[in-house]
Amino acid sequence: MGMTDVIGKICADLEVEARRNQPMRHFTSLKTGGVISCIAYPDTREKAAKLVHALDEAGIAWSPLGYGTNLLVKDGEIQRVAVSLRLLEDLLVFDGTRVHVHAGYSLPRLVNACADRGMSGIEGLAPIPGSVGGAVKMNAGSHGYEIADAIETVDIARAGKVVTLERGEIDFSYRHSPFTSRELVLGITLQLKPGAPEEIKAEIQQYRKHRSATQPVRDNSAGCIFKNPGNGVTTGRIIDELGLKGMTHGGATISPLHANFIVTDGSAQAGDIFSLIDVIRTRVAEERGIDLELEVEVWE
């Protein structure tokens, strides 16, 4: 039995919707990427946990797929299953100043829903596109906020089961969580604090306005390509000082607005983006002695 047949059987046995041979350019904000073997859409957390366990047991590679806003996928064939949690029940449960949300939920929608209820603590995450699960996986942060600061528990898939971890068990750091590529984040509970809805919304609006003024929000991008190296130094400034802003390769360009963004014109291949990444890394290493680390997730 070939890999495609095995995937089909696993999904059928678990009653999970499976869409085969999907062009990833339709599922990433960069609008690039080749054709993936399958995108699977479990509709419960339990099915999701069983699905990734069955794929592991069969030796089939898989990756979580959120909104594709921090994702760079290679050209050509991608031999893996993308697991999307977007069809999970639209579960948003409020309990006092706590909120429980599944990993496929939109992060901006979550921030807005909390603001409507006068719940404060994640305002700075409002400009960050993508899913809750993706935000947890990379410990997304902005304007002095990190999602880890508000997390009380995280539900993940382990050995085919849904397991709940307490915050104290999870070692978060800058743009990093301990969750490996073999672990699927299923949902989280946040502990927030009370606030005035109008003040929270005003703060959120300021952050969104700042993003629009400083980042190419109307262009196809995956957000910041590289992490900041630390010590108050920003990668965008380094790239700008090296005169790389505006450099183009094929359909990809180092953004003239923010040098840590690579934007595409819709005709780009993933290879165009990888070429610009190589140029930036090489120049920064040679001239600044810094080995830049990718912030964007790469599927190769």
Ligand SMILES: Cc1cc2nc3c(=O)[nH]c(=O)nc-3n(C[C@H](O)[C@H](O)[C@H](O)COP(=O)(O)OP(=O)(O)OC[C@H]3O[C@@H](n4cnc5c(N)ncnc54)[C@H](O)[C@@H]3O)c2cc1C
Second form
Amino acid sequence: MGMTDVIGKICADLEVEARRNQPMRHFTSLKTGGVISCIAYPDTREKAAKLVHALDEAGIAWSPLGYGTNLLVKDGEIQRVAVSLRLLEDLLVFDGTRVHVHAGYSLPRLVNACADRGMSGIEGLAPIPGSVGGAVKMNAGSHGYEIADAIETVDIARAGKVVTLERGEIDFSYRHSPFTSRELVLGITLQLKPGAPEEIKAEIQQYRKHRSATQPVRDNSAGCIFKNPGNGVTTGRIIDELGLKGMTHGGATISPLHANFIVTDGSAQAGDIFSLIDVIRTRVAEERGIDLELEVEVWE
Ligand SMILES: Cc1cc2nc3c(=O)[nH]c(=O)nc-3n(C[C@H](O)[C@H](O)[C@H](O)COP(=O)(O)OP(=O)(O)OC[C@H]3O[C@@H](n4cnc5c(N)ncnc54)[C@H](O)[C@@H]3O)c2cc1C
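The structure above corresponds to the form predicted on its own; please give the structure of the form predicted together with this ligand next.
Whole complex next, starting from this chain.
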């Protein structure tokens, strides 16, 4: 049996929807990337855990796919299965100041739902597009908030089962979680604190307004391309000082509004973005002696 048949059989046996040969430009906010063998959509956590275990056992490469807002996928053929949790039941469970949510849920929607209920602790994450699972994997953060700060437990897939990890067992750091590319986050429980809904919503509004003024939020991008190097220095500032804003390769441009963003038009190839990344890295290394680390995740 070829790889495609094996994937088809695994998905059929588990009753998981499988869509073959999908263009990743439709699943990433950069609107680039080649064609992936399959995107699988389990509709329960249990099926998701069994699916990735079966793929592992069969030696088939797979990757978790959130909303593609931090992903740079290569051009051409991508031989792997992307596992999307978008079809998991749309469920938020509130329990006092705790909320339990599945990994396919939208992070901005979660923040809004908590604000409506007067639950505070994640309002700074409101402008971050993407799924809850992607936010956990990236330890997404902004405006002094990080998702890790509110996490009580994380459910992940292990050996075909759903396993719950306590926050103390998970070593988060700046834009980093210990979860490997072969681990699937299925859900989280957050511990929040009570607050006044109107105040929380006002704070969220302020963050969103600040974003629209300082970042190209209406263009195709993946947010910041590089991590900040530390010591309070921002990568955007360094790239700006080197005069690289506005540089264009093919359909990709270093944003004139925020130099750590690469924005694309409909014609862009992933290769255009990779070549801008090379230029930035080389110039920053030569002129500032800093080895920039990517913040975006690359699928090659
Ligand atoms: C305009 C804009 C602004 C942004 N601003 C910010 C910001 O302020 N702060 C910030 O931190 N980020 C920011 N981002 C980046 C991005 O939104 C976050 O990293 C987000 O958390 C990614 O979520 P996602 O669902 O889109 O993940 P994806 O892009 O789909 O995936 C990212 C990585 O997470 C993995 N992953 C996805 N789901 C799971 C899962 N269930 N289990 C395990 N791994 C998983 C993927 O395999 C991949 O490695 C911004 C992006 C854009 C486009």
